[in-house]
Structures are given as structure tokens and as C-alpha cells.
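Coming up is one lone chain in C-alpha cells, specifically the form predicted on its own.
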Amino acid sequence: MSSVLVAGAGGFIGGHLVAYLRKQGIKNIRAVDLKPLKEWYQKFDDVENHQLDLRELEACRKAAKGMEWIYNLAADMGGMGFIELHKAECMLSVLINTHLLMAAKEAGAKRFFYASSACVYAADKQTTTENPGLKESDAYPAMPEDGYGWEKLFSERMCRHFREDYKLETRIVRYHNVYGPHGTYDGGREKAPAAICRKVIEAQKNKTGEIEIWGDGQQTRSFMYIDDCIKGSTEIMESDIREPINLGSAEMVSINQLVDIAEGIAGVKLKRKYNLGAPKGVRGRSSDNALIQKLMGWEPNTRLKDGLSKTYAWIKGEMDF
């Protein structure tokens, strides 16, 4: 590849992806995001940076022009607290992927990457904390997360049909709870690892000795460190894998265990207050990695304790504690 567009480059994963591509020696990188440049999590002066609203077709045409490979990481999204309360906003992201696919086709792009989500998986497969891991086939019959999950599943199909009808090579990755430094940790869009780190730091800073946990703390998840996310995303983009594939850790923990790890990193023990009325999502969700192991001989392998230690240190530095 000689030219790469990263849509959503001002966001958490997008910023890390641009940083990685630069290190790989890619010279012609176009970075696009809706946010003003000063609000991007990572911004590089040797990259062509643009503030564009990719819900608009003309903005997508401007972004895609002359680009061979396109990574679509752009979406209006956040953690469970955001997607449960902003379903319409999340679904409007369908405009981004639809218009960007149209622009990619017009521009003669060679490859198109779509960042999907584990939220596409059927709700009846996620009703117990002992989730055995979601297989790619578990997305159908369709019963995804209302709002955000439906948009992701629809956009997956759009990518498939652009490949079949227009010969645009598309790659679709289903992310499972990505976390790490240089991401959102407050404001309502943060995901569980960053939120827990922030709350532990705040409890020490404010000397409350307490932490609020959404739900009963027994709900289970797997969390993937950002380095594994970037490695998997770029290698899948370069591969011949045409069908949607999981990209997530198989290390499943409860939210209580996640808090345990964060407390261990901080060297504190906090009183737990459970908010049973807060958004909490499905009961149990983890990634079945049999397919990625078979096709790539690899799976995300950063231990949660190790990745969370780096994330905690970064958030602590940002909070100037």
C-alpha cells in the first residue's frame, strides 16, 4: 500500500493505528475525524489531517480521493452508558460507512476495513455469566444490541455486498472491548476498564474510600489491549479473510474481578457500591478465538493485568494525581 486513509483518526483506536502506520514507513497517510484537531487523542504533523463530517457523501469523497487502502473506524459510540441511551445517534453512523463505501468505490480503492463490534451478537447467546465465547456464527439469527449493534450488523452486510457486487475487497473485524492509553476515561463515553481506573484514582484523590459499580459486578466480559487490536486489525486487513472475524481476548473476567485488578495496581481496597439501575449490557460476553487461531495462528494475548497497569498509569498521569 502506498496511500492509506484512517477514518476516525482522532479517536482512540484510530490514533493508535495512525501511529503504527507511521512506524511502518507509510508516507501517504490521510487522517480524518469529526472532532476539531485540538481534540484528537493523537495527532501527527507529518500526516495529512482533516476535520470532516463523514456522515456526508461529499466529505467521504474528499477523504477517499486517491487512497488505496481505507480503514473505517469512524462511529458515534462509547461504552454501555452511551450506547444504551443514544440509540438513534449510534444508528446514524450507518451514513458514515455507506457513504464511505460509495466514495471508496468511486475512488478505485483496493481495500476497505470496517470496524464492527461484538455488539452484533445475538442477545440470547449472552444471558449467563458463564459465556463460553461467542463464535462468528452466533450473529445469526440476528438479535444484536439495540441501536448500535443493529447499525454494525447492517454495515457488515453492506461491506459484503460491495465486495460481491463491485469487487471492492472488504475486511470486517468484530472488536471485543478495546482498552489502553490515549483513550476516553470520563465524560460518559468511556468503557469499563478506563472507567474503573478513573474511579479508583478518584477514590484516592477524594479520599472517599468508595467506588460505584454499575450492575451487581458479576457480569462478565473480555477486554483486548490496544496493541493486540492494532496488530490484529492490520494483519487481517492484509490477509485473505473476507468474512467477519472476532478480534478480542479470550481472558474473561467479571466486573468485580476487573475492579480487583485495578485495586491491586493502585495498592488500595475500596468499599463497593452497586448501582443496579445503571446501564450494564448483556450478562456475559467473551470472544471465541478458534477461527482467528486457525486462520492466523495467533490471538490477542496481552494479559489484562499487564494492559490495565499501562492504562492506569496513563490515566493517572492525565488526571495529574
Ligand code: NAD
Contents of the next structure:
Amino acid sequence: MSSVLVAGAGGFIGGHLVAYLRKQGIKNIRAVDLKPLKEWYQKFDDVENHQLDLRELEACRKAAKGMEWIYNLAADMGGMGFIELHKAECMLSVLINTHLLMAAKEAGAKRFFYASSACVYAADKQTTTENPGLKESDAYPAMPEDGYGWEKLFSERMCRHFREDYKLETRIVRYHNVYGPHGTYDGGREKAPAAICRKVIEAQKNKTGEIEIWGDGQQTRSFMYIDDCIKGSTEIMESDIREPINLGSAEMVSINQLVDIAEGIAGVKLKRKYNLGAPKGVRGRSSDNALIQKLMGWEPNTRLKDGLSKTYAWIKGEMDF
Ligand code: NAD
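I have the form predicted on its own already, so could you send the form predicted in complex with nicotinamide-adenine-dinucleotide?
The complete assembly is shown below, putting the previous chain first.
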């Protein structure tokens, strides 16, 4: 690969991907995001940086021109608090992927990566806390997360048909909750690990001694550390894995256990206040990693305790505490 476009490079995963590709010695990297450059989580001056709205076809043409490999990590998204209340905005990301696929085809790109999500999985497979792990086949019959999940499932399908009909090699990865430094931790788009770290830090800073938890805290999830996400994403991009594949941790914890870990890192014990009216998503979700193990002989394996310690330290530094 000699030229790489990272769409959504001002965001959490996109920023880490650009950092990784630079370290790999790739010289021709184009980084694109909707946000003004000063708001990007990570920005590198030796990379070609552009602020573009990739919902527009012309902007996608500019972004894709001359690029051999294209990673699409751009989407209007956030944690449950955002996607449950902004369904139309989430669905409009369909414009980004559609126009970027069209531009990639026109530009003669060799490979196209699409960041899908565990939110494509059918709701009836996630009704209990003891989720055995979602298999790739659990996406159909389709009943994904309303709004955000439908957009992801549709865009997965569009990637497949661009590959079949136009011979554009596409790779589709279903991320399960990614966390780590240089990501959103406040403002309404943050996800559970960053939100919990921030709340634990705030409780100490403001000496409240308590923490608000969305739901009853018994809902279960798995969380993948960013380094595993980047390793998996780049290796899947380079592989011949053409069908959608899970990229997530199989270390399932309840939200209460996530709070236990964050409290342990901080060395505090807080009184828990459960907000049962807050957005809480499905009851139980984890990643079944049999397919990635079979095809790659590896699965995301950073222990939650280790990844969360690094994330906590970064957020604490950002909050100047
Ligand atoms: P993020 O919000 O940090 O990054 C997405 C970036 O896309 C943002 O910087 C945003 O400004 C940019 N963007 C939005 N609209 C745009 C537009 N019209 N034109 C150009 N750029 C635009 O999110 P992230 O966590 O880095 O997620 C990256 C991708 O991975 C997304 O597609 C997301 O849906 C997917 N994903 C993430 C997770 C996770 O846990 N982080 C889980 C599942 C799937």
C-alpha cells in the first residue's frame, strides 16, 4: 500500500489509525474529517490533513483522488446517550459511506474498509445479561439497533455489492465498544468506559462521594482496547476476509463490574445512584471470537483492567486533576 486515506481521522479510532500508519513508515497518508483541525484528537503535520464534509460526493472525490487504500471511520455517532436520541443523524451517515464508495470506485481504489458495529446484531439475541457472545450470523434475520444499527447494516450490504458488482475489494469489521486515550469522555457522545472514568474523577474532584449509573448496572458488555482495535483493523484490511467479522473483546463484564474496576484504579469507593430512566441499550452483549480466531489465530486480548488504567490516566490528565 503506498497511499492511504483515513476518513474520520479527527476522531478517536481514526486518529490512532493515522498514528499507527505513520509508525509503519507509510509516507502518503491523507487524513480527512468534518471537524476543524484544531478539534482533532490527534493531528500530525507530516500528513495531508483536510477538513471536508464527506456527506457530499464532491468532497469524497477530493478525499479519494489518488488513494489506493481507503479506511472509512467517519460517522455521526456516540454512545447510547447519543444514538438513542439522534436516530436521523445517525442514519444520515449513509451518505458518507455511499459517496465514499462511489468516489473510491471512480478513483480506482484497491481496498475499502468499513467500520461497522455490534449494533447490527438482532435485538432478540441480546435480551439477557448472560449473553454467550454474538456470532456473525446473528445479524440476520435483521432487527438491529434502531437508527444507527440499521445504517450500519445497510452500509455493510452496500460494501458487499460494490465488491461483487464493481470489483472494489471491501473489508467490513464489526467493532464492539472500543475505548482508550484520545477519545470522547464528555459532552454527550462518550461511551461507558470513558464516561465511568470521568464520573469517578469528578466525584473525587467535587468530593461528592457518589456516582450516577445508567440503568441498574447489571447490563453486560465487552470492551476492546484501542491498540487491539488498530491491530485487528489493519490486519483484516490486509487479509482476504471479505465477509463482516467481529472485532471485539470476549471479556464480558456488567456495568457494575466496570465501575468496580474504575474505582479500584482510582482507589475510591463511591455510593451508586441508579438512573433507571437513562438510555441503557440492550441487556447483554459480547463478542463471539470463534471466527477471528479461526481466520487470524488471534483475538483482542488486552485485559480491561490494564486498558482502563491507561484510559483513566489520560482522562485524568485532560481534566487537570
Ligand atoms: P468518533 O466520533 O471519535 O470519530 C468519527 C469521526 O467522523 C469524527 O471525528 C467526526 O467528526 C467524523 N465525521 C462525522 N461526520 C463526518 C462527515 N460528514 N465528514 C467527515 N467526517 C465526519 O468515533 P470513533 O469511535 O472513532 O468511531 C469510528 C468508526 O467506528 C465509526 O464509524 C463508528 O460508528 C465505528 N464504531 C465505533 C465504536 C466505538 O466503540 N468507538 C463501536 C462500533 C463502531
